[in-house]
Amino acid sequence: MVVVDWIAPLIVVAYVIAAVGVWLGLWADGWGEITGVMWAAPSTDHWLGTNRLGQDILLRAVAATATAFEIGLLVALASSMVGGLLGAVAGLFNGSRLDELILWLKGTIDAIPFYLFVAAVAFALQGHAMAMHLAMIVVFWTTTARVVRAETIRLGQSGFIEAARAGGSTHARVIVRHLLPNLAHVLLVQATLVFVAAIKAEVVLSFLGIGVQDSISWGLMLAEAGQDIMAGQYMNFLAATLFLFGLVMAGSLLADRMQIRLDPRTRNQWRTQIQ
């Protein structure tokens, strides 16, 4: 079990190093350059071969890692902040009209098909670079808010919250000083899950042509791979699929382990298992 705990973080760290290297210009800088012939086989010059245009597939897959992290981190942080705040407010005012309003808003957003909503936002913003990010944030905060609301209702019955209220603390102070610190583990796990969900959504949207436009992503590589597969060339498809699978699987496992180790209700059980 201890070995499994280390596998996911190590894989995620490897992806982080790859993304940071791209941001710093250390590698994959020439992902868009034509450096070989069409559909070149894997070699020491092109470890995963080239695509239809003669571009290095490995460089494009590594560069797409940075794109995945840019989108995943932004959406995860923003949606966790929005969902955490609205969920805490709804839980603190449980049963009030404000709680009902937040629940109604959440239910309305959840009822809209995600990809249809993204397409509508992209059309409304006329192809703005942040259209996909905004649509994801608007959609993904709802799950975080639901979890945070339930946890806030539970914490609201604790002695320290009642003591803070009896001491004259304002609602804002109760949320900032008492609720959010005790919800940190919930927000961290939810942010990790949203990070993974955002990456998967970006790949699908880019594959459909309404996602990343001015960069490279695994979704665009999969879209390009359609013509490659028709010609019997699979490296473009395999590279994008394996890179995506590795990050999504490691992120999901990391979220599960964080849930077990950070949640007070399961932490003692985990410690007993490893002893």
Contents of the next structure:
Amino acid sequence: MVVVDWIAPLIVVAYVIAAVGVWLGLWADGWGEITGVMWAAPSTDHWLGTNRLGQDILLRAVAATATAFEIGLLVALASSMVGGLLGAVAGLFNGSRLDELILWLKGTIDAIPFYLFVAAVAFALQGHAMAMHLAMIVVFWTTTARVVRAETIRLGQSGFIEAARAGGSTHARVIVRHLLPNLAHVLLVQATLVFVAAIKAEVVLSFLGIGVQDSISWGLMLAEAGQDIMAGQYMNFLAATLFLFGLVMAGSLLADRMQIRLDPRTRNQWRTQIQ
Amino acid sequence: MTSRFELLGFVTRKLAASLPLLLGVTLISFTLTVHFGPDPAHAMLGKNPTAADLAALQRELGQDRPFWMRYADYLHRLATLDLGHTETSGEKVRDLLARTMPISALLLAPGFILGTALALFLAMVAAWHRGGRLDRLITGVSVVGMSLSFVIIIIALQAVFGVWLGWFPVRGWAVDGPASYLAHVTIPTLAFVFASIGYNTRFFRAMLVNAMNAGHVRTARAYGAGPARIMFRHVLRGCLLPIMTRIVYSVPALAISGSLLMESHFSIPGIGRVTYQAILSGDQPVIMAVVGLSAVLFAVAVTVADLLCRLADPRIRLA
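Form predicted alone already given; the form predicted together with the partner chain follows:
Entire complex below, previous chain first.
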């Protein structure tokens, strides 16, 4: 599995470069411009052909990479912060009223079907462009919180937290100085998983018409593709599928490997595997 | 020995324990759709209503009452299944749900059963050959399956079977007998199996591998028991709890999310398409009924999971 160890990060880096280039305006600026005829075949002008309106499909797929990263990074960062904090607090005060309240909140959110929840948030915000992002953050923190809570309880039993408390550290200091450094690997793996999940969710939501607005995304491309294939046009579908699949697959593998490599309990197992 | 009475008490206690959950879900759905949502009085009066007209209508609709009273009213209506009328067609929401839910159940059940059974079988093969070539193949394909979006699977199946081969209808639900049912349910079933099998195989395999480490499994192997006997009688029993919990828990999420996507894309008149249309048109009574109902479904599923685990494992006491 050494090959996987290198390929997955390399693919992710390639996507990052594509996204940064879009942000800096280096390429894919003209994803909305009509530069060709309707459904032009792949050529040197349009490497992956054009869509129904005559827009370049490759440019659209590359520009959508930036959209995917915007959604994935924002949701992963915010839900890791919320989930990490609430999970650590719940774990530290395990069994208290506060713990019960956080668990109740988590259970309640998990009980609402995700796409319905996004729809309800979009409804409440009356179609605000960030409704989808907000809904994802509110839903995705719960998994992170559950993992962090369990890990905090485990750490709490090992005694050093009690020692820090006895030494006069405040709860805030215990969380920042003693818990967070030991939870970093858990948070990093969870954030990667949320990043992937957010990108997958965006595709479904945009496909349904309640996701990305006034921009370009792989989900919007697939929504177009659903119509295109009835007319025998497959380039939109192939482009969006390949871009989406590559990032999700690389992200999932990366999370898998990080979980094994970064966890102190399995880190050495990996070393012996190599020998 | 457990009496039937004791079991009944267990179920009642479990359902009562899900009350805070139900309150939380209904509170969130009420807050989002009614409190923050667009004001139906505005929509009913059309353009440029006078302030007096608006106030009168809001009083008539009971919107001038405090938040908690309106929430209690909503709970009461939900409990008595008085779900109101849809805003678009004026049909009773209860009738609408009764009409569409059986279609969704028929649509999703084959894929759910087939997908779970297939995933369990693959996970058993992988776990039996743990570390071998077959195991690596199955886990590798699982990761690929997990990375394929539901949307991609639906469009690909539509292209292959609907457009190229033309074997199955890809739109609508003209079911009037077993043959037409099979024709209409095939593509959704395939889509469902492809979308869920990666996640399930991976999870089941992890659980099975864990259970295979138990001492009694090694003993059974030493006595020469065959793979099927060991897997079903010794390994599966040891990890039935997490597997069953996962299967039962996934039902409510699947029922709504899976049907939402497939029914809206394939124009199948089930609960998913009705919900989808309600989302797009902002049909408040339908959205609130579906959210409330799915929460009840979730609470029931949790109770069933607990009950099944109890029946399968006498060590879990009636706590």
